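Here we start with a single chain on its own, the form predicted on its own, put down as structure tokens.
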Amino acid sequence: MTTVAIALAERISLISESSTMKVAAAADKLRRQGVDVVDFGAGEPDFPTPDNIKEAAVQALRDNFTKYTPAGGTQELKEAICERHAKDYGTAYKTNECIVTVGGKHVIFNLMQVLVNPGDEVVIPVPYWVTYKDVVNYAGGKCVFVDTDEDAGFTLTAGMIAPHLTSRTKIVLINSPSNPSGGVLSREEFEKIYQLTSSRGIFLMTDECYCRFLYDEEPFSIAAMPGGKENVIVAGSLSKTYAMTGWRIGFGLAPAPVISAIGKLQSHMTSNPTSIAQKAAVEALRGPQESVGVMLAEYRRRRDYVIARLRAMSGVKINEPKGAFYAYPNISVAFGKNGIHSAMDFSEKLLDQAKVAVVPGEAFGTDKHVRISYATSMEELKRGLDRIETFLKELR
């Protein structure tokens, strides 16, 4: 028998394993092996899924909701998205103009997929979600990154974007509230980008992730300004409004030809999200809301309390998140001792000696930075920060 020479397709290597499932996947390793890790890294609410939402699912399956859909979700669901943007952010989006994915993931390589041609430039502003940069270079394009003002919240600006932009600009991406940093552009920079990008006929496509997370201002959606839907792409996701990650609902809001092709590529490589989740986030979208305010309030008082233990420790800096549920120390205080020169080195010594585990920066485009998720409860927050300014302090 002739052994079969493993070729992998070129392609694969374009993209790399995601940072932030490799550093679940260690901190899980060692809990399985007996040792108390206190984990920083995941990027998922700590709250269970609302009961109305369970019991819409236990519902479906009691009604043998249990057969395929349209590969681009049910009517019922995309009318209940358009419903829940337009109430929420006023804008007024039609169901061939919305697609239900896999996740908020998925309509993003989707996105990606169908819109950039090798060559074609996607501006993304610095520090990024570790998916953004493989993404754009699966779909042969090309990552611009634009670095933001560390010192002023990792500030973006349209007067930092514009030197960026080129006739092979195809799309700028922002992420408001932003994963990794939680900063929030304001509604007058984001009007000014839009603005920017528009008049040069480019997209901007706007990740609504953590959009429900804002601390300091009400919610809203560049999509609603004058001339949005045919200028601007929404990528949505229920998975953090509604605790809702292992349901894997998302979805894209976009002119009526780019989620006719999304519906093209959906149908030969996943068919239809899960039946009995599309339930589920219909009752999520049309039924209460007040579970989104319980959860905010508590990030804001985990967020009050991390922030004010990162800046008790010496030589941390540190920016006030304005939305989502991330912080991201700057933590280079600790470079040249024990041995430690970047992010990654902080990270694996971090969780080796001190078992915390934290996403290193250089997943997010920075080297000096790592990301503490407080989607977790305040005792676990106490026990970990507790082991940090310990790690920190007997630093050599």
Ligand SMILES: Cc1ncc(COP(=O)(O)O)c(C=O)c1O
Second form
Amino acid sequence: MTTVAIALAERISLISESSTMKVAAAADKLRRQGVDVVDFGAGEPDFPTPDNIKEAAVQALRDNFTKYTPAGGTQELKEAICERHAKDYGTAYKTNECIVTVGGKHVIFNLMQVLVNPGDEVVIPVPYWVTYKDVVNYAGGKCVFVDTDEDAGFTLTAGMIAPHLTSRTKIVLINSPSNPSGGVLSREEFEKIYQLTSSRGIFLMTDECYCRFLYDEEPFSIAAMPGGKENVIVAGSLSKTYAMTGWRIGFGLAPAPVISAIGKLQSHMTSNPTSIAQKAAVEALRGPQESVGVMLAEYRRRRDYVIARLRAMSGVKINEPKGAFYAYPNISVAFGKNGIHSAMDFSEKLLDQAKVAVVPGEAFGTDKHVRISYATSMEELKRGLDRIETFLKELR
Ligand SMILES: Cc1ncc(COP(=O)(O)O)c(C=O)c1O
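Which structure goes with the form predicted in complex with this ligand, now that we have seen the form predicted on its own?
Let's see the whole complex now, leading with the same chain.
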């Protein structure tokens, strides 16, 4: 067979495949071969979507709500998003400041496309969610990475950000609670960062994907600050909050010109998010919210178990996650043993020898950590952590 060289557009070389998706594929391949893999790679709730939400989608089907909707989402859903955000956080968005997207990833991609010019800088704290770097690069922007303090739970301060701001800084992007570290920015520090960015005309983008999953603090949105609507951009998602990863509903809250620019882009790209998923999303946002608390309580129970187990493993350093459902242990104690010199080596050997899938820290900008998702059952957590413990003990 001859291989034909295909000249792909240069811009596609600016991004690489999501490494979290790669881990999922490697674990899945083993599983299909009949191997008993414990999967800590998946960043999605193991809970089913609550019944009332599923019922709303079924009803939408019965009602033949199966046609195009406006590209930026139905008026009904935009109203429900603004209402929920107002109830939860005290904001006052109008529907022309809101857009519905095909998941949270989509809104972040679109925001970068409509805001970032070639050479514009986007400040991103490390560790960061895997997608940020690629979507900024794809828009022609420049990522400016800011280290956080691992010893203090990967904390970030306004003082750490300030030296990285330049005349080209367009956006400071904050994800709290953080994927992958579970770190949470205190309200006080978030407000200081807001003062810093808004005083310099820089957008503060807040990825609120895990906002409802906080263990110690009450959920808040920095968009509720006075002047927040002009200076803050919210990237939101229903994926984790309502266990709706497959439904693909996210949203953006931003100044109206930003929203209408995304609307234009979306009108030529995806058109509307799936009509019946939009009806389900209205029910998620307006219906009973108890399921969120039930999930949070279960995540807390699992977090406590995972952290206690990791703390008992000699040489492993771990910060207690304050939100989301990930633990991000420093596993550099394994370096120099069994040919392991990086988190990537560690993850490959762990999957190969102990049949446990974790995501290597390189995906998130650090090379001494792995991400363990505890959005899985206690039984699976026990099985996987037993294997990790044995793997570490047997390293020579
Ligand atoms: C930090 C963060 N933001 C946004 C998303 C986007 O999620 P989705 O596209 O499923 O809404 C994810 C998903 O893993 C995430 O971890």
